[in-house]
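There is one chain below, alone, in structure tokens, taken in the form predicted on its own.
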Amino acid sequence: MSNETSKEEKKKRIILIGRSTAGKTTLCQRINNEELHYYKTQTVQVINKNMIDTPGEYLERRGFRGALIVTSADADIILMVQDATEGGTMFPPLFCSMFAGKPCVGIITKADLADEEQIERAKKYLKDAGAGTLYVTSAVTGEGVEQLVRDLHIL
């Protein structure tokens, strides 16, 4: 076996869950280096062969729902991702048991936009959700991104 399947192997594939403009896509392109260029994910996307990025559709209209658990199928570690400045969520209590005991993750995104009342409102949303551990994350700034990929050994 080569260095390069068996650290293939170890990599952790992730599903990036969250509403229209939340910043998975974004902090998917941070995660990777990338230029930050913003656009509408319209389908699911596989980056890098362990990220899924899903288009918020998915997560807001629940007859679409079912499209999240098909696909989460493929992923090790289901991320919940919520917009700080955000006033409300998308995810209902207890989200995460539909994902079959995989591991929930909340991704509190845009937090150099946020205040702290913003990102303590955002944490209760996604620990009610069931989420896990929590990140602070900005794709902007990087903060928080570091630890995210190191944690959950992204890349």
Ligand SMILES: Nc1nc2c(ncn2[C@@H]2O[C@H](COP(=O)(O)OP(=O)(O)OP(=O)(O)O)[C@@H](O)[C@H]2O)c(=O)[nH]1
The other form holds:
Amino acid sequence: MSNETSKEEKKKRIILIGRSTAGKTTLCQRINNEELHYYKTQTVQVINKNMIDTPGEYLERRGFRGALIVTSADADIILMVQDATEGGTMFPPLFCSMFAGKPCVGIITKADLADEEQIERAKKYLKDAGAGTLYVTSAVTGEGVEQLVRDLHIL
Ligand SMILES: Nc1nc2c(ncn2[C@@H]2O[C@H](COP(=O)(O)OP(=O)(O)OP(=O)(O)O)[C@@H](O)[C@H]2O)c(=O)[nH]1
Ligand SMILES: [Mg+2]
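For comparison with the form predicted on its own, would you give the structure of this protein in the form predicted in complex with the named molecule?
Below is the entire complex, every chain and molecule, led by the chain shown above.
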């Protein structure tokens, strides 16, 4: 077996879930060392074979919950993406229980724009929703991104 093959096999498949503008797509760009450019995610997108980027509407609209569950079946790890600057959350308590025991990780985005209080608030939203490990990240400064990639075997 070549090294490349074993690396591909070890790679985890992740799905990013979070409201519109939470920073899912931008985080994917940062992970892949791409230039950051904004575009609205219109539909489910597989990036680099192992990252499933979803549109915010999948979380925001109750009617899409079924689609979220079906789409997440292809993933090993659920990434719940919460904007640190948002004074609320779209993740209901125990949101993670929808995914039948799959590991759910909490990602706080836009740390570069947030103060300590905002970050603590975002952590609480994610904990209440059932997230396990939490990562505080910024796609702009790169904070937390390397750690995330390493821990979750994304690349
Ligand atoms: N300052 C700062 N801005 C960010 C960060 N991450 C994302 N943004 C900005 O937030 C806006 C929305 O980011 P997206 O990554 O497109 O959000 P999304 O979650 O993919 O949104 P949908 O595709 O609508 O579901 C963009 O203008 C980004 O530039 C960050 O870490 N820091
Ligand atoms: Mg997007």
